[in-house]
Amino acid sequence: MKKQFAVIGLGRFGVSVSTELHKLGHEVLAIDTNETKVNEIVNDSTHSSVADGTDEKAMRELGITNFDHVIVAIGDNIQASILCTLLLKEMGIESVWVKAQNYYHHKVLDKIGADKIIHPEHDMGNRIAQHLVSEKVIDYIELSDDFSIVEIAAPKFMNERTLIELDIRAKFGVTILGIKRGKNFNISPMAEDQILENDILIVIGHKNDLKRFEETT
């Protein structure tokens, strides 16, 4: 389903988000105060505009309230990021995702109602660290300080055994959310579903339990 996104701030993160959303076929409005940056993304967005995300009049003229989601990707100017986020929430934007620079920036964004706060460097650092310390982990998503989701290759001992036979939740305290087999993806697998040797498991759980599960596999 085609959606409408506005991205405010065209640094590396903002450009990356805009470009990928546009490739996925969604409508993207790219906004920045720097005309050069706006001109550079013309081919990777539906619309682009030179505007100040903290200027209510400018935002209304761009029809920002008509967009399903707004991503505030303003770079090092924390004050502008906060003012822009506050303005968008006061204008009634339902979904405002914001890039945070640090812990204190995050706290303020949370207080003023940002719907999702993103730490790109922190998130990518966690993923890289997980890959470095475990050859079995294919991908890693941190949900909170305690819980994560990992993609992990199914070990040999699980081959041709069902989830009910393996009893993963009881033994390790983790839950298998899905099974990837080639191009097929089994979402919310049933207890009777088999795991094969080359399957990729999507597993959610407490970090300690996931670690124990990794070590066993």
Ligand code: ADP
Given for the second form:
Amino acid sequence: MKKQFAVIGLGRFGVSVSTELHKLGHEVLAIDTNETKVNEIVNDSTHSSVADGTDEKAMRELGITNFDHVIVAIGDNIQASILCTLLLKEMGIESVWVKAQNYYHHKVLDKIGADKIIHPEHDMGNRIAQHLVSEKVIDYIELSDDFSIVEIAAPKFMNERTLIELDIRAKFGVTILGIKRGKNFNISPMAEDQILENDILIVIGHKNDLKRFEETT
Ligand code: ADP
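Starting from the form predicted alone shown above, please give the structure in the form predicted together with this ligand.
Below: every chain and molecule of the assembly, starting with the one above.
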């Protein structure tokens, strides 16, 4: 289903979010105070506009309240990021996701009702660290301090055995969400599905349990 997104602030983060959403076929309004940035995103957005995200009148004129999701990607200007978020929430926008620069910025955004607070450098750093320490981990998403999802090469002991035989949930406390085999992706594996050599598993669980599972060969 096609959704409507507005992205305010077209630094590196804002540009990659806009470009990807547009590529995925969604409607994207890209906004920045800097005209050059706005001109550069013309082909990777549906509409683009030079405007100040802290200017309520300008935001209303752009019809910002009609958007399902607004992403505030104003970087270094923390004051503008906070003011813009406050304004958007006061205008009744349901889903406002904001890029935070640091812990204090995060705290304020949380207090004023930002729906999701993103730390791209921190999140990416975590994922890269996971790749570095474990050769088996292909990708990693942190869900909370305790839980995450990992994409991992199927350990050898699973080879040619079915999920029911392996009983991974009972033995490790983790759940297999999906199995990738070449170009095929089984997103709701059944108990009788077999794991084969070179399969990639998508696994969710507590970090300690996932670690135990990763370390088993
Ligand atoms: P990143 O770290 O993602 O590259 P930057 O801090 O470099 O982020 O970029 C933030 C963008 O936000 C800049 O293009 C800047 O012009 C834009 N910006 C700053 N203040 C506002 C504002 N009040 N309204 C809209 N855009 C803004």
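These numbers were taken from a predicted model, which means no experiment stands behind them. Definition used throughout: the rigid core is the maximal C-alpha set that superposes within 1.5 Å between two forms. Positions refer to the first chain, counted from 1.
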- request: Could you tell me whether the Cα atom of Lys183 shifts by at least 2 Å between these two forms after core superposition?
  value: yes
